Structure formats: structure tokens, C-alpha cells
Ligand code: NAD
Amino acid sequence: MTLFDSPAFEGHEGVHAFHDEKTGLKAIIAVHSTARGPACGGTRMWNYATAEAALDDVLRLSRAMSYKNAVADLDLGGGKSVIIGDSRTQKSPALFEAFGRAVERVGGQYWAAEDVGVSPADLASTRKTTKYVVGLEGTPASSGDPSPTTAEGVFRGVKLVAKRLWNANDLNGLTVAVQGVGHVGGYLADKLHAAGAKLIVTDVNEPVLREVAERTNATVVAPDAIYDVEADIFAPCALGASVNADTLPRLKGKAIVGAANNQLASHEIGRAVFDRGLVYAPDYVVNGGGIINVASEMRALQTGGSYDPAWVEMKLGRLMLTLGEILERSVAEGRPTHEIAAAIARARIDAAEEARAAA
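Structure please, single chain, the form predicted in complex with this ligand?
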């Protein structure tokens, strides 16, 4: 299959491939849309088996960033980048400086940020050769770890869903199954516990799991058993595709609200979730707190100001109103939530494209 035939290529404004012989850098920067503003999305370093696999991943992820940024009503487009290589053995400051030169060549259409395999220290090297990078530490603009804001959004999403499903004003008596108690899942477990929810947790990282379970009084289960527990809400906070044809029939609760990206294994499974009567809070809506936090740093860098928590709170509040609208429309229109979320994002991107074309 050629690049232009790939279903993931659809709608991309540009795809840029870079090779730097001296450092061994092999990177792809995908810009899906700049209609709403410069494309912003993380940089992933991963040991892809083939260049095609890297290309497919970056295209899928950059399009998803357009939708996530639009639904959060940020003045940002969608993009993503990948560096092909093993982040444990092939990292060097020179590699990330070479990556910065690549970002610079895209001329501000794409802003890089942290993602799997890339740390703030790596981005500090990237910053030496481009200004189009966020997620740095130690400046007034720095937004820090996005996980607490992501967890706060998911927590508010859980409360919203509980209110809709059970008219519950608090989480007392509700059980939430949290899959993955890393950065976001850990903060989420703390918030749910403090709000009175009962927790069932799992993780493949034993020490982290034990620590979170102890401080939140949670019941621990084996990773695969999380799908079978008696919980009202399933909160996937580990990897993607955890809602699939195997796991969906096993879920006993009434809702799926979690931080993980790409929770639905396919578009069709989203329809199956709806048909089973489960309420699904679309992943890129409910986990948008993290990108809102990052966007605050970008604003500060562009204006020479500082990170602004009040702006982050305002944006997060509005995102939760959008989530409420999606849940409501799903019932009123008899349509799955992920389709409604995508329609809202698409309409916002299309409107920006039309305005740009008319200007």
C-alpha cells in the first residue's frame, strides 16, 4: 500500500520524513491539520519493526490529536511525531538536537511535546535547535506533569456519568475498576477514594500496584481479571484497545470512563458498547485535561507570559460541559457517544478550514 492509499493518511496536510546520518535520527512528523492553529502533539520514540509501522502510527496519532484539540476547543491543530529507535539504548542529546532541527524545518506548523519514550530532559536538547517545543521544566511557562490535570478531567467525567446514570450526587457506594495505576491512574484512584468510591485496581507493575492499593484501600486483582469484576464503572488507564470483542462481553458495569488513548479496538466496538447499553465517555474528550495543560505552556511561550492555572481550569470546565452535551445527545439521538464526539470535532475543524479558505 502506498502512503496516499493508507486509510490513516486521510486528510493530512503534510507528512515529513527526516534522516540525520551523523546521529542516526530517523523521524517522521505528521501534520494532520493546522486549520485551528499550529499542530501540537507528542513525540514518540519507539522501536518500530518497519518504517511502514512507524508511518501508520504517526498518521493515526496525528489525526487523533486534531480531534482531541478541537473537542477541547484549543486554538491548535493536530500533529504528531515519531523517532524510530529504542529509547533505552539509542537516545543521545545529539539525536534530540537533530530532531529539533527537523521540527524547526517544519517552520512552526508543528509543536513537539512529550510522549512514550521521550522525557523533559530529551526535550531540553530539542529546545536548543527549535523554539517549537513544549513540556520543558524549570521556566515560568512550564506546565509540568500533565497527569494530575488529566486525572482531574477523568474524575469529573466519572462524577458526570454517575449523575446521569444513577442521579448520584457523590460516589459513595459506587465501585470503580481502575486498569493501570501509573501516573494518571494513580492520581485518579486517590481522587475516587477521597470521594467515597470503592476501588478495584490492577497493574502489571507490582510495587506501584501495591502502593496505590494500600493508600486507597483498594481490592487488587490480576491484570486479566479486571474485566470480570463487579464494578459499576470501568476506568481503563493503561494501554489502548482494552475495549474489544473479547473484553466487552465480560464487563459487568454500566459505564467506561478512563484516561487511556484509543480505548476502543475499532469503530465497530464503539457501536457494540452502545448497543449493550453502556455509557462510554469518549477517551479523547475525557482525557483532554493533559493537552489543555500543555496548551497553557504554549500560550505562555507565545506571549512571553507564565503558566496560567486559571485558564487551564476554565478550559477543563468547558470540556466537561462538552462531555455532558455528548452524553445527553447520545440518549436524545440514539447514537454512540464516540460518533457524536467525532462529529463535534470534525465540525469545528471544517468550520476553521472554511474560514481559512475564505480569508
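Mind sharing the form predicted on its own? What's above is the form predicted in complex with this ligand.
Here you get just the chain by itself.
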């Protein structure tokens, strides 16, 4: 199968592969759409089994960023980048400087940010060779770690779903199964615990898992067992495709609300979730807080201003109104939430493309 035949390609404007022999950099930058503005999305460093797996991941993530940014009503397009390698053993400042040169060669069509396996310190190295990077520290424009804002959006999504399903004004008595308690999942667990929820947690990083479990009084289970627990809400906060043909029949709750990208293994799985009567809060809607945070930094960098928390709060509030609309339309129209969210995003992207063509 060629790149253009891949189901994940779906009209990408550009896909760029970079290799730097000296540092060992192997990176792919995918730009799905710049109709609404420059593409922005995180940089993921992961030890992919094959280059094909890396390509498939970056294409899916890039497309999801277009939809995420459009649903959040940001003046941004969608893009993503992946670095093939083990983030625990293969990182170096030189590698991220080489990555910065790769970003620079895309000519401002793509802005890099933090994602799995990449830290603000890594981005600081990237910033030495390109200006097209956000998620930095130490300047008036700096937005800081986006994870807390991402977690806040997911937390609000959990509360909104709980209100609709159980008419609950708080989370007391509800059990949430959190899959992955890294940066975002850990912050989310703290918020859920503070709101009175009972937690069941898992993660492949055992030291982090123990730390989160101790401070949130959570029950710990093995990674694969998280699908079988008795929980009202399943919160996937690790890697994608966790809701698939094998795991969906094992879920016992009423809703899926989590921070992971591309939680549904396929469009058909999204339909199966709906047919089973589960409420699914589309991932790129509820996890949009992080990119909103980053967008504020981009605005400040472009205008010479400062990070604006009030603007971030305004955008996050509007995003939750959009989530409410999606949930309401799902019931009224008898359609899965992921289809409605995609239609909203696609309409906004199409409108921007038409306006650009007419200009």
C-alpha cells in the first residue's frame, strides 16, 4: 500500500521525512491542514516497531489535530510529528537541535509542541534551531506544561457526562477507571479524587503508578485488567486504540471519557460503542485544553504579548459547551458522538478552505 492509499492519509497537505545521520534522528512531520492557520501539534518520541507504524501514527494524530483545533475554534490547522527512538535511552540535545532544523525546513507550516516522550527541556533544544516551537518555559509568552489544562478539560468532561447520565452534581460514589497516570492521567486522577470519585488505576510505569495510587487512595490493577473492572466511567489516558473489538465487550461502565488521542480503533468501533449504549466523549473534544493552552502561547509569540489565562479559560468554557451540544445531538439524532464531532470539525475546516480559495 502506498502513502496515498493509506486510510489515514485523508487529504494531508504534506508529509515530510527527515534523517540526520550524525545524531540518529529519524522523524516524520505530517501536516494535515493549514486552512484555519499554521498546523500545530505535539512531537512524540516513541520506539516504533516499524517505520510503517510510525507513519500510520503520525498521520492519524495529524488528522486528529486538525479536528481538535477546529472543534476548539482555534486559528490553527492540524499537524503532528514523531521521532522514532527510545525516549529513555536515545535522547540528546543534539538530536532535538537536528529535529529543530527539520521543523525549520517545513517553513512555518508546522509548529511543534510537547507530546509523549518529549519534555520542555527537549523543546528548548529544538528552539535553538527553529522559532516554530511552543511549550517553552521562562518567557512572558510561556504557557508552561499543558498537561494540567488538558486534565482540567477531561475532568470537566467527566462531570458533564456524569450530570447527564446520573443527574449527579458531584462525583461522590462514582468509580472511574483511569488507564495511564502519566502527566495528564496523574493530574486527572488528582482532580477526580478531590471531587469524591473512587479510582481504579493502571500504568506500565510502576513507580509513577504507586505514587499516584498512594495519594489518591486508588486501587491498582494490571494493565490488561483495567478493561474488566467494575467502573462507571472508563478514562483512557495512555496511547490510542484502547477501545477496540477485543476490549469493548469487556467494559462494564456507562461512559468513556479520557485524555488519550485516537481512543477508538476505528469508525466502526465508534458505532459499536453507540450501539452498546455507552456515552463516548470524543477524545479530541475533551482533551483540547492542552492545545488551547499552547495556542495562547503562540498568540503571545506572534504579537509580542504575554500568556493570557483568561483567554484560555474562555476557550475551555466554550469547548465544554460544544461537548454539551455533541451529547445532546447524539441523543436527538440517534447518531454516535464521534460522527457529530467530526461533522462539526469538518464543516469548520471546509469553510476555512473555501474562504482561502476565494481570497
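We call the rigid core the largest set of C-alpha positions that still match within 1.5 Å between the two forms. The shown structure was predicted, so the numbers you read here are calculated from the model rather than taken from an experiment. Numbering follows the first chain given and starts at 1.
Q: Using a superposition on the rigid core, decide whether the Cα position of L25 changes by 2 angstroms or more between the two forms.
A: L25: C-alpha displaced by 2 Å or more between the two forms.
Q: If we fit on the core, is the Cα of R127 displaced 2 Å or more between the two forms?
A: After core superposition, the displacement of the R127 C-alpha between the two forms reaches the 2 Å mark, so yes.
Q: S92: with the rigid core matched between the two forms, does its Cα shift 2 Å or more?
A: S92 C-alpha, core-superposed: shift of 2 Å or more.
Q: Report, to one decimal in Å, how far the Cα of A102 moves between the two forms once the rigid core is superposed.
A: Core-aligned C-alpha shift comes out at 4.3 Å.
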